[in-house]
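Only one chain comes next, encoded as structure tokens, the form predicted on its own.
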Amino acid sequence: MSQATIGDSEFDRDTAVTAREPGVYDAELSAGWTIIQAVNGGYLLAVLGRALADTLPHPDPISVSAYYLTASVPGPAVVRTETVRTGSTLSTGQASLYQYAEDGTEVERIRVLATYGDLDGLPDDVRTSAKPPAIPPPEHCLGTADGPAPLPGSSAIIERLDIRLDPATVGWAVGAPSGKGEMRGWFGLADGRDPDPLSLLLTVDALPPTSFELGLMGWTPTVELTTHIRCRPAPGPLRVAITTRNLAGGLLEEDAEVWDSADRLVAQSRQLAKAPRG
């Protein structure tokens, strides 16, 4: 099977939006991106990201903050966008994704405020103390076929991702979580499509939740997710490191870093999520 390309892949087809009128887009949320009970939050962010890229004069997401209001389900959806501000190098917009209740009324699922720019136009000066995560080579990491049966419910998204987890962060899979709240691994799309700024919105929310390594299994619904896209990723696999330092009041944070094959920090995120009850 030939490798999928940017613009011609399952991810691109399943995040496509169709303009109905200015600022109103139709979408079809695919069941292929569900895990346990819900449509993945990073996939939803990519759907909204496409609509905002069409609305705003700048092409690339730079900072995207999303509030998850109600759980999304596979099926039709409507995205409504609005331009908030347009500048010479950055523009800001907002978007909401709606689905339909049984009585036909619209239910807002997710609301986003985002700033877009042109990643190719950013200065190339880098001053950083950040270092790529130390992860064993992919052949020494563990894929989905190496673990136990998935959690109850849909795990369709797993078939669309190529994730190889650092063995040091998969104790949860054999009933021996480390308690450290860390998750690290290699990430790619299963069809070989290379990463781009839009797919990074999926990447930051695609690994198993760090709560698994805290001994809490089950759905970890996102309350809020802010993602920063730092530069256009090079072709090839990504390395993702996620940490949680504080679980309190039934909520935990997840701080993610995404590094590309050229050892550049290409995306960062912070997520607030509800801790599983397990």
Contents of the next structure:
Number of protein chains: 2
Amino acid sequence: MSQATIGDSEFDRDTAVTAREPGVYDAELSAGWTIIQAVNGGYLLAVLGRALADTLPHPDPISVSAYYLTASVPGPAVVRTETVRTGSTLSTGQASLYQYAEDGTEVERIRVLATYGDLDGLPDDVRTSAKPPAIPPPEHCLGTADGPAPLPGSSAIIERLDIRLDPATVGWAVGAPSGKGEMRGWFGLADGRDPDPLSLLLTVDALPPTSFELGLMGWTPTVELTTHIRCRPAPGPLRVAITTRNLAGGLLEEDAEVWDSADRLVAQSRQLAKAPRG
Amino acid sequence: MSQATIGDSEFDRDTAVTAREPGVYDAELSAGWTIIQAVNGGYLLAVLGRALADTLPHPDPISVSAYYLTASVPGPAVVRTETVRTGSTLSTGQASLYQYAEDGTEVERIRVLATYGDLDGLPDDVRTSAKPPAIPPPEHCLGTADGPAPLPGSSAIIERLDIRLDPATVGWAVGAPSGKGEMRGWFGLADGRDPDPLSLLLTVDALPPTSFELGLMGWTPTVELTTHIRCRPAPGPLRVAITTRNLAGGLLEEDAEVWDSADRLVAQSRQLAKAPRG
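What I would like now is the form predicted in complex with another copy of the chain, since the data block earlier showed the form predicted on its own; can you produce it?
Complete assembly follows, chain above in first position.
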């Protein structure tokens, strides 16, 4: 199989949107990005991101805030977008993804507000005190083939991702969670497609939840997820580090950082999620 | 002057909204929460938060994501809200704050998506590795009376806040910024009103910008600000710590944590802002 490229890959085909009329897009949610019973939230975000990139005058997501309302399922969907404000360097839009109830009525799955810009047109200055996460080289990390028992239900997304987890954050897989709210690993698409700003929307929500390492197995549905794309990623593997500092009131935050092969911080995200009952 | 209380204070009067019709609220943006030429973004957020608390079936903001579109000015405003989804424990809404152009047309200032819940109805479990920031006691911090030259334009908000900054983060005030993207201090309302979830929306955006300590004086307009209210705050002073790790492409993030007098992490926020040109 030849290496997939940006624009010609399964991720690109499965996030494609078709304009039905100005600002309204048909999409087909693929079963290929599901885990257990859920369609991955980052994949859904990329579908919404594609629609907004078409609607707004600027090409790249800079900030995307998503509120997850109801659970998506594979199949047809429609994305309705609105241009909220257009400026010279940034523009802001809104988008909602809907699916259909049995009687044909639309059910809203996710609503997002987002600001887009042109990542190639930003000033060059960088002042950073952020350091890439210390993750062992990929050959010392744990991939899917090293995994434990098969998942109940779909594991389709796992076949499409090349994730290699830091051994320090996979105690959960052998029944010995570290007790720390940390998850780290290498991230790539399995077909070799390089990262771009759109695929970063998938990347920030693709690792196992930090709650696994807190000893809480189970589902952590996202309430809200905001992603800031800080730089166009260089080709090659990404490193992702996710941290949870505070679980309280049945909710936890997951702070994700994504670093590219050029050691640049390319995305930051935070989500508020419901904690598993434990 | 007797101590102001929650519900009977200048903050409460200045964030009041009056229902014009279901979901539509009139407000009067007070000049009392301006600095230089701008109406404080946290104060605006509290006005929107009041309207959403009235619209939605749940009382407390849990997650609020705001996109700042155009600059607000003191004077009349209208807030239009929409109930997006209601659930048993959480509900989600949208709100926009508008002001009026000279010809009377509405100009949108801010749009927010938010999830509300009942902070008193959440589970009690807390697992946290977060530690309160190390800030010297208030008497060793620097208040307004210790400040340097007067600001150009309005400093009205400064009179309404009791902020005492950690001396380690006020080098900027004497022309010697630390070079670190850190700002820390004690926060209270000057009239003694205790904090509540709504006033936390003000608190997360009330300290001087971290960019001052990076040696970049000037305006840092917010692009996006998401706040998670994690716990109802106990009475008494709050501690706020803001950190910027990455300034790149003319944008910087400000991560804020707010701690209450009972040493609980009561709010986390992140904003993406435009960096001053320096």
